[in-house]
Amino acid sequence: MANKHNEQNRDVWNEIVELHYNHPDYKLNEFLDGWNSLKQIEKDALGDVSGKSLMHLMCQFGMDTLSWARLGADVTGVDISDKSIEFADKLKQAAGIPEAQFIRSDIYDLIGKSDKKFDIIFQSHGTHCWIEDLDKWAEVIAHYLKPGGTFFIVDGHAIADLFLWDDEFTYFHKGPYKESNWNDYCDRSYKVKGESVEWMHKLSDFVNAMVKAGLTVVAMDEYNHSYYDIKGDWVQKGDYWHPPDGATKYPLMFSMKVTK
């Protein structure tokens, strides 16, 4: 059955991915020409990925499961966004690896889908605040692990919100934020039109969901550089944007590795 909010973020996903696809941020004439868009700290904490299978959640056009598969990994990339999946279909071919795989699929839908399981799940920047119900996100992850493999995310820390928006963010809420005509962080002069709902997670909410699906939490780290330019005038130092005064004071980004 269809989650509500998720469809919702499903259509703002297919009203803005073409924009991202095109916008100059994302490098796809550089990534087509070889470069490679994953960033340092997933690249250290998976290491070297020649053989093994990869799933790649809320992947958007896959530029990034790409890059895996650049690296040697055999690649699923799954997003709920139907155009985000015909752009990576399309992107697959341009890049000439028509062997990754894709499937359009809400997470909470996405048992059965695929009937592989992984050495490797990994998921990014961006993503977990569209998540509402950690506990199940983390069952379907338990289910498409192998036995000794490894699920890896770094994304955007929550404590970070409480110091960058003027809104009345708490570490502690437990509901959605819905958003709507809200600038994109692409082109920054873009208003999406569709309403958006997203949702705050402690660091806590994430070990507990994996304990209770079973899994193993081996590290988690958090760090004070962002993953972008999130206010439009930040100082890129290697894969990482800091603020133009210097390094903040509080976490910007996080990460977890986690092992069955």
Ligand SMILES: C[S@@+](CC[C@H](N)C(=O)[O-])C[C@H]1O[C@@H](n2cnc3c(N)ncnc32)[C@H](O)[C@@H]1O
The other form holds:
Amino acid sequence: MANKHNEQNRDVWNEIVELHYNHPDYKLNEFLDGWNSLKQIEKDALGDVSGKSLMHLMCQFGMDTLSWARLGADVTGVDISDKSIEFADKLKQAAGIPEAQFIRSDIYDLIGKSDKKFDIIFQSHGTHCWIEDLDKWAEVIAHYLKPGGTFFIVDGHAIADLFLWDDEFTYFHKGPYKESNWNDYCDRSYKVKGESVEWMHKLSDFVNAMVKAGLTVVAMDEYNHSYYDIKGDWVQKGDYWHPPDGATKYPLMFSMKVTK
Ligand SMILES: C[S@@+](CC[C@H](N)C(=O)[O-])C[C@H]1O[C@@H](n2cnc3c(N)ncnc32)[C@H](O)[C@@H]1O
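Could I have the structure of this protein in the form predicted in complex with this ligand, to go alongside the form predicted alone above?
Below, the chain from earlier opens the complete complex, with every other chain and molecule after it.
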């Protein structure tokens, strides 16, 4: 049965994906000219992906998915948003990668939607806040990984939210928080109409979910730079963004590498 909160988030992503697809921050024209949207951390963590099967969870319109394909992986992207998958299918044709596969699915309902098992499962940047139940999420990853396969996630750190936003939440907050009328992260002048439902996760929750699913955490890291310009006046160095007055004293992102 469809998950009510996730369906609400599906509507939100259907509302905003076109804005992102066409926004200069996503560099569509550069991508079509051959630019690769993957960042250093995931490229270093996963190394040579050529000839490997790779599933990209919560892929939006698939630019990162197709970037892995350009590095030689046989890719499958997954996203709950119908419009995101429509744009991903459009982008794969425009980029000349018709063999890439995209599946529209809630991550909770993904088991049974593909017959394949994967060498690599990848997830990045702006994703775990949309997942309520990390145990269910880890079971899906365990199902789709081949024995010996690797899951890698790099994403925002919940600690950063506590320092950067004026919310009442603690690091230990449980339960959903609903947001409406928020400013889109690309087009900051656009107020999102739909109400989104998000969740906070402590770092230990990710590890425990993986352990419960029978997977092995082999590496974790934390970073004091961000994957995007969080406040609109941050300074870019290489692939990452820093506050104008220097490095933060707290983590902005984390990564975790897991094997089956
Ligand atoms: C910030 S975007 C991810 C951006 C991504 N890193 C990229 O490469 O563009 C978050 C994505 O998660 C998707 N999403 C949210 N809830 C989901 C769910 N329950 N199952 C699958 N995808 C979901 C949204 O539709 C959206 O495309």
